[in-house]
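A lone chain, given as structure tokens: the form predicted on its own.
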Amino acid sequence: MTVETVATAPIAGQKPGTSGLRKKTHVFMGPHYLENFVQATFDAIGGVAGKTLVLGGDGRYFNDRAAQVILRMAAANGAVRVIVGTGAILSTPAASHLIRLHGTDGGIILSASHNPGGPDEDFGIKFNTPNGGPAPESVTEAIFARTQSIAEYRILSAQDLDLSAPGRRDLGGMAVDVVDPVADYAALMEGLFDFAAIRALFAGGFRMRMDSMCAVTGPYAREILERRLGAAPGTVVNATPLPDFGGLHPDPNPVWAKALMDEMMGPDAPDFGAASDGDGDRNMVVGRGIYVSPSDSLAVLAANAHLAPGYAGGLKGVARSMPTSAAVDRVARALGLPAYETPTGWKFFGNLLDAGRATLCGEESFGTGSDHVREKDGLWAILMWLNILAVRRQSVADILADHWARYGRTYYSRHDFEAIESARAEAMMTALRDSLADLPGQAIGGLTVQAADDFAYADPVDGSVSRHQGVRVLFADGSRIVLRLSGTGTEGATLRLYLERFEPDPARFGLDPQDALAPVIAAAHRIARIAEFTGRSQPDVIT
């Protein structure tokens, strides 16, 4: 085995987004592309000589090949140890847990999360810091800067390692510990939740359907739900992770998890339904005949977290991303808890969690989690719901009804306009920002604009400021719209339009969300001139 120093040159476009670098798979498979970014990451964190890393991914196409390259590069750069999941598989929350459990110097996660996988689809890579969370902007900016000046990378000349079973391997003097990807994570969950109560729930005839979408959570869900909690065999469907996710779009929302939605709205629906995404950090929750929005889910979990043993002592605070509805804020006020509003991206929750200011965090994009790891965690959220159901012995619909009766209902929806020409999307956002000062006081379709801004976040822990995180328009009746361009796509730009309206009147809790939001939707299109700039009058996806 010899260390090769390979001459290279900067490759344009290697700027990490909110969750690392995501591109089409064939781009990552191009000459030097993966290697450049990995070496730039190593260099940006001060090198990996003498360090220990965690490595794993969601099993999408190119996951196995990329893992072998990264292992050889880690060895060539002097790392002393890498902990890798069997078959180079780890869910994102499980990887975060391993980083924290073993006190490593960080980890590399191979995933494009909820994006489709396959040779013609998407791939991604990101670095997580020693706290287990995604790299903050200071680190991702340093990585990007290094990609623009890189001249060489180091890689070990060696055969592929056998990663098919747990055990220690040697790679040029670097220890490679292959571990069961599920065991440590399952043990963590068993320490947080009342497994005995959930087992009793299933033993009493409670039925569930879990759709793992041919993605990474299949083995985790089978082990925890079917083996440890006693759910009926077959409760977990699409449980085998596949490189192309079986042709499915591994995004747990009502559009892409349509089969689950149809079953849950059908005449013989199970009591509870759930789905998770490509890398296991997102979740969708559905009751018999009722869908639970991510914003409502976060609020319900905050109100009921004390029912789970791991949170019986109460919460330190709650945090939500700015586009997420304010439903959880009302719970926080009632409980006397601090509530934080951060930009989109789980990395912004890390400082709050590390400083002990927050316990629960959530994003409207189907991400929920707590201080047990530093990533959102799909199965954790599903188990929290099961714990609440096991203790309260009510249906999902009844729990939501009780919650709305106490706190009011927030109607909420997200409209996605996908693959817009980037220049058009940027022009629209620029024009919108230029109009913000003139909006307050304007009456638009029966709604009066009270305030408008381009959200900036001052981190209360380290004082760092993040600007241009999305445009907010607030109306006098408490309704709100938010517009931002997503950083998780790989083609063109995705415009995300977030719509929110608070309803305190119980007589109006049964409206269809799109009907309840109709005036807000119309106002948003007028204010942002969406059709004028994008040529689109209807979204591609509504969640």
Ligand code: G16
Contents of the next structure:
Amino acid sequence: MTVETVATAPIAGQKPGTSGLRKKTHVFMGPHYLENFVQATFDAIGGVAGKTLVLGGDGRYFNDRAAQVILRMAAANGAVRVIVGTGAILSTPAASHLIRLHGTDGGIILSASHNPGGPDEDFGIKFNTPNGGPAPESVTEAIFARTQSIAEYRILSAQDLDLSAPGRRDLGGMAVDVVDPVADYAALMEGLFDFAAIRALFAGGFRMRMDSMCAVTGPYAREILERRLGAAPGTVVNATPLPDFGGLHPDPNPVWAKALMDEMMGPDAPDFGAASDGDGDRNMVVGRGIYVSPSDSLAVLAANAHLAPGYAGGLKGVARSMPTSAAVDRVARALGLPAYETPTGWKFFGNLLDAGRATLCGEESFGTGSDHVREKDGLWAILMWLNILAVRRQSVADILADHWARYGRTYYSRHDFEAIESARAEAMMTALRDSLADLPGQAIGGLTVQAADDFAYADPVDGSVSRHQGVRVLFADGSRIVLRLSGTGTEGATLRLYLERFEPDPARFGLDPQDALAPVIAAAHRIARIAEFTGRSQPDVIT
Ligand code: G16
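Previous: the form predicted on its own; requested now: the form predicted in complex with the ligand:
Time for the whole complex; same chain goes first.
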């Protein structure tokens, strides 16, 4: 085995977005594309000589090939050890846990998360730092800068390594520890939640449907829900991870997890439904006949976390991304907890979690998690709900009703306009930003603008400032709209329009969110001139 130094040249566009570098799979499979980005990552973190890394991915098409390349590059760059999931599979939260458990120098996760997979779909890669969390902007910017000056990369010439079963292998003097992807993660969950209470719940006839969407959580959910907690065999569906996710879009929302939604809204629905995404960090939860919006889910978990043994001592604080609804803020106020508002992207929670300022974090984009790892964690959220249901012995609908009765209901929805021509989307955002100063005081369809800005975040821990994180328009009645362009898409631009209205009147808790939000939706279209700039008046996806 010899180390080759391969001459290369910068490839344009290797700028990580909201969560790592995501591109079409064929782009990643192009000459030097993956290698350039991996070498740039190694260089940006001061090299990997003498270091230990974790490696794994969500099993999508090219995951196996990419993992072999990265192992050979890690060996050629002097890494001493790589811990890799069997078959190069690790869910994102499980990878985060392994980095923390073994105190490694970070890890590489292969995933485009909720984006579809396959030769014509998406692939992605991201670096997580030694705290287990996604690299902060300072690191991703250094990686991007390095991709623009790279001239060579190092790779071992070697055969593929057998990753099909646990055990230690040698790759040119570097130890490769192949580990069971599920075991350590399942043990972590067992330490946080009241498995005995959840087992008793299932033993009493409680029925659940878990849709793993042919993605990475299948083996994790089977082991934890069916084997350890005694849920009925077959509770987990779409449980075999497939390279193309069975042609499904592995995004757990009411649109892409429609089969689950139909079952939960239909006759004889199970008591509880849940779904997770491509790499296992997202979750959707549904009760019999009732959908739980992610913002409400975060608020309910914050209000009830003390019922789970791992959180019995209470929370240090809560954090949400700016576009997420303020429902959790109301819980924080009632509990006397600090509440933080960060830009979109889990990486912004890392400092708060590390500094012990927040225990629970969440986002409207179906992400919820805690300080047990440094990623959002789909199965964690589902188990937290199960723990709460097992202790309270109420239905999901009753728990939500209780919650709204106490805190009021925050109607919330996100409208996505996908694959817009990038120049049009940028022009719309520019015009909107230019109009911000004139908006306060304007009355638009019965709503008066109170304030409007372009969200900037000053990290309270390290003082770093992130600007242009989304336009917010606040109305006098407390309603709010937020507009930003997605940082995870791979085709054109996706405009995200976030809509929110607080309702204190219990007589009005039963509305359809789209009806409750109708005036806010109309105002958003008028203020941002969405149709004029993008040619679209209807969203592609509503969550
Ligand atoms: C990633 C980030 C999340 C973010 C989501 C959507 O999730 O980790 O923090 O909310 O993307 O981002 P955007 O609105 O920019 O598309 P995931 O599950 O895709 O890794």
